[in-house]
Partner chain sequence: MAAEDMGKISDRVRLVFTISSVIFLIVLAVAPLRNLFSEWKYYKREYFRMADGRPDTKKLLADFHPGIDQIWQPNLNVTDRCVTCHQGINQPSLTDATIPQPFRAHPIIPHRATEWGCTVCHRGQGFATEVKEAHQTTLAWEQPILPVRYIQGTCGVCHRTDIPEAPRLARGRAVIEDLSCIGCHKLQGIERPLMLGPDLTNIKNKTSREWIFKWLKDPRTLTDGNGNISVNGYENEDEPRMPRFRLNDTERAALSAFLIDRKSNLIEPYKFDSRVTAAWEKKPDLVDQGETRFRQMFCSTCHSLAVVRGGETQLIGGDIGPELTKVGSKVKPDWLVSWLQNPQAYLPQGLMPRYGWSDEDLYKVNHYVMDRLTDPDLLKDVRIPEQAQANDIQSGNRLFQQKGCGSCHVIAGMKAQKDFGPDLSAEGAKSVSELDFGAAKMPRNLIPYLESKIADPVSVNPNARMPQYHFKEGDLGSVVTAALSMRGTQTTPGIHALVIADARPEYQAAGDFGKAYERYKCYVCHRFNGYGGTLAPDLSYEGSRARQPWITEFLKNPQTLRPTLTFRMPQFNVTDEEARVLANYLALVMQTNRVDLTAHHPEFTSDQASAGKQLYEVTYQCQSCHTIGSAGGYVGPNLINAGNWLNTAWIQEWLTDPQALVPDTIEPHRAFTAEEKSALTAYLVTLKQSGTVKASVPSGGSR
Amino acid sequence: MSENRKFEAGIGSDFSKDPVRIVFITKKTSAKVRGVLRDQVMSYPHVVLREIIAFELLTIVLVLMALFWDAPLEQLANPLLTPNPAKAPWYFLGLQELLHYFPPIVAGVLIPVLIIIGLVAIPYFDLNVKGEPLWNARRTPRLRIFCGIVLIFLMFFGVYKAWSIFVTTAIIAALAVAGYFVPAGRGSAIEYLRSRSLPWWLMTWFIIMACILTIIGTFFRGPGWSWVWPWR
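Is it possible to get the structure of the chain by itself, in the form predicted in complex with the partner chain?
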């Protein structure tokens, strides 16, 4: 990190950061050409052809599904008759599931707004551009902060009896913390987890959470938003 900072003052020479390819060559060294051209291919026909293939495959799948799977149409809208349960579109069912646990202001406003802000803000936090594993440095203080924050979250979920969220969060946090205790170079799966960065853990938690809530909201909620088993 400190090495990179030196160069950042001037004109970027790191192409991963600055797309403007102006290369400054110092007097004492000659240009290093690393055969970048070899890695390049023409978009036409390579990309174009692959895109056409992608489009064809997509169309094939869509047309076949459209032939055999009819879009549902229920009865005429009737403002006097609420179906039980009244469900939002599936991609909002995670949110609706949250509304079941938390007060509307939290689940309906705070959490979605925080998610959007979080997503927008991701690239502007220059904390860990290199994707450094979570437990690579300052291990013990990081563990303390990590566990503290996780516990606060777990308490919050516990207070609202959001057990599905509680359990998922606890498992993911446990997996993250497991990397702290596992020495490097063990089995490949554990090594994989150990080498994950904090942003990776956060995003993974978010995705798994969203999937689980959406699945619960879609399949496991019946009349009165009560728990039902979809196979019954």
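If you superpose the two forms and keep the largest set of C-alpha atoms that fall within 1.5 Å, you have the rigid core. Residue numbers count along the first chain shown, from 1. No experiment lies behind these values; they were computed from the predicted model shown. What changes on going to the form predicted on its own:
- Comparing the forms between these two forms on their rigid core, the Cα displacement of Pro79 reaches 2 Å or more.
Now show me the form predicted on its own, since the one above was the form predicted in complex with the partner chain.
For this one, just the chain is written down, with no partner chains and no other molecules.
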């Protein structure tokens, strides 16, 4: 406090530009950050009316489906007659498909726990808040790390012969790496892939993988969980 230092005060609310702030608080005064005022609308009636319309449309669609299509119910449960295969509800068929490839401890415990830990740990990491493309900076080191991680996962899937996961992961990784070699301005589709960030690629892989596993478990698994074609 003995030195005379010069401080400049400023007002800002953009955390990506000003990650570190110093706030001076005096007695009977609270810290205040003034943001940029943008166009705003009231939740009622703008949002509430849209939600009511969406709810009514969804109700009409469900009623029409109930009138023209019967629910796919089977006969009463018989403890002496077990269906083959015994399939879980559709929202668990992706997990049941994983149990076909990996040991129960891996598919039923390890993978779900890792997903939950990842979701919990996301807020504690420095996320790409600006949405910068994957190959925007440090291109060569990122390419080496990305390819190394993808190869490890592909080897893991290949050992357990999870070919559906293997092929899907390889295709998505190839599309991501294509943005590294293709220069800018080569078409809207390529430019769209080049501008995607790493979180976007991870979420895309997760969603596509969950859909594919669910579709395979629903339509392509028959007695003994063997592969069957749905039209046979």
